[in-house]
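Below you'll find only one chain, the form predicted on its own, shown as structure tokens.
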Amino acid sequence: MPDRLAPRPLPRRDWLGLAGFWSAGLAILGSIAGMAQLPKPRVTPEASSKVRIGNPSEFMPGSEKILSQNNLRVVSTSQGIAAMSLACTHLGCIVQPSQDGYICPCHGSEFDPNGNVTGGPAPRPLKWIQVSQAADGELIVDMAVEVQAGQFYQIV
């Protein structure tokens, strides 16, 4: 005589159909979780570190130019082109020309026209950043990568 509290045996036949909409269930499931996943990039862009700052000729030897929208001094001469950062080496703020060189409007660190610490909290010279030349001619200043300071580019 069955018990009225003992579950009744499952046949096999039922098992194996529960299991099988079980398993499609759950394949269903981590499709749409993998395709949720597709609308958001794997890597995020960076903006470039290196910039264009124009043609050769734009910068005579014996010429100077400030790049303010890079915050860079360009500086031209007989041995070649170099670039110079103009954020302050305290703590970042863009240093501004003075009489003597460079001064920074936030802390009053001062440097030479070299970059180099004459007075202040600064603790190191600005720094002097690679300069190269494109395949089609152009300057390119990589502000990732800081060169000796007097390290000039020779145009080819």
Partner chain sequence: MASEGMNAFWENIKTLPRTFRQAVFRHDAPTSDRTRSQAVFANFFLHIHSARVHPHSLKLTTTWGLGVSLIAQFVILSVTGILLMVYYKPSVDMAYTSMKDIHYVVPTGRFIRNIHRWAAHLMVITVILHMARVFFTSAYKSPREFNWLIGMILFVLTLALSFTGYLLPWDQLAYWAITIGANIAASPNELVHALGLPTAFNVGDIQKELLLGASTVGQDALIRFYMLHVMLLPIALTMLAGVHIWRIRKDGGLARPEGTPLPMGKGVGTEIPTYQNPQTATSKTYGLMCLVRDKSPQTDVNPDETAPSWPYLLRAELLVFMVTMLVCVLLGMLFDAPLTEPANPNVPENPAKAPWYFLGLQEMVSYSAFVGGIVIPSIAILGLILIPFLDREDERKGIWFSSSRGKRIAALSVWVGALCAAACVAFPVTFGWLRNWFPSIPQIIIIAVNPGSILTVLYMAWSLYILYTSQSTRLSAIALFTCFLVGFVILTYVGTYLRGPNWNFYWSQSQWPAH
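Alternate state requested, the form predicted in complex with the partner chain (shown: the form predicted on its own):
Only a single chain is listed, so you will not see partners or other molecules.
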């Protein structure tokens, strides 16, 4: 009678059967893991996140423009130029200008002119976005790069 202290050796046939079972199982798990990678794109197949918004001369200090094509608000002061995304940080609707800042049409998040949350469900301020200049002097906004609120780009 085999017991815990004197276990019966595993018969060869059982060993082969178990090995077959586990290798089949591992093969299936491995292929599932391999296939699961497919839906996650390595490169997102979109246009570049960098957008040309025009020459600095179009943004005179003290002015502000809403570029609705890119859902951007561009502010120009004596400190330089800054861009703020108009996509609500709650669920991505495009905020609309209101009397005292911006308001989201979907769930009523409210922001002051600098993008700070003043009401509603938005979890964080509107994103300020990196502004830079191309070699030909035109301004470039990189929609994918967020910067500190209140950070202005000095025009060269």
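Residue numbers count along the first chain shown, from 1. No experiment lies behind these values; they were computed from the predicted model shown.
- Scanning 60, 45, 99, 69 for the location where one rigid part gives way to the other between the two forms picks out 45 as the hinge.
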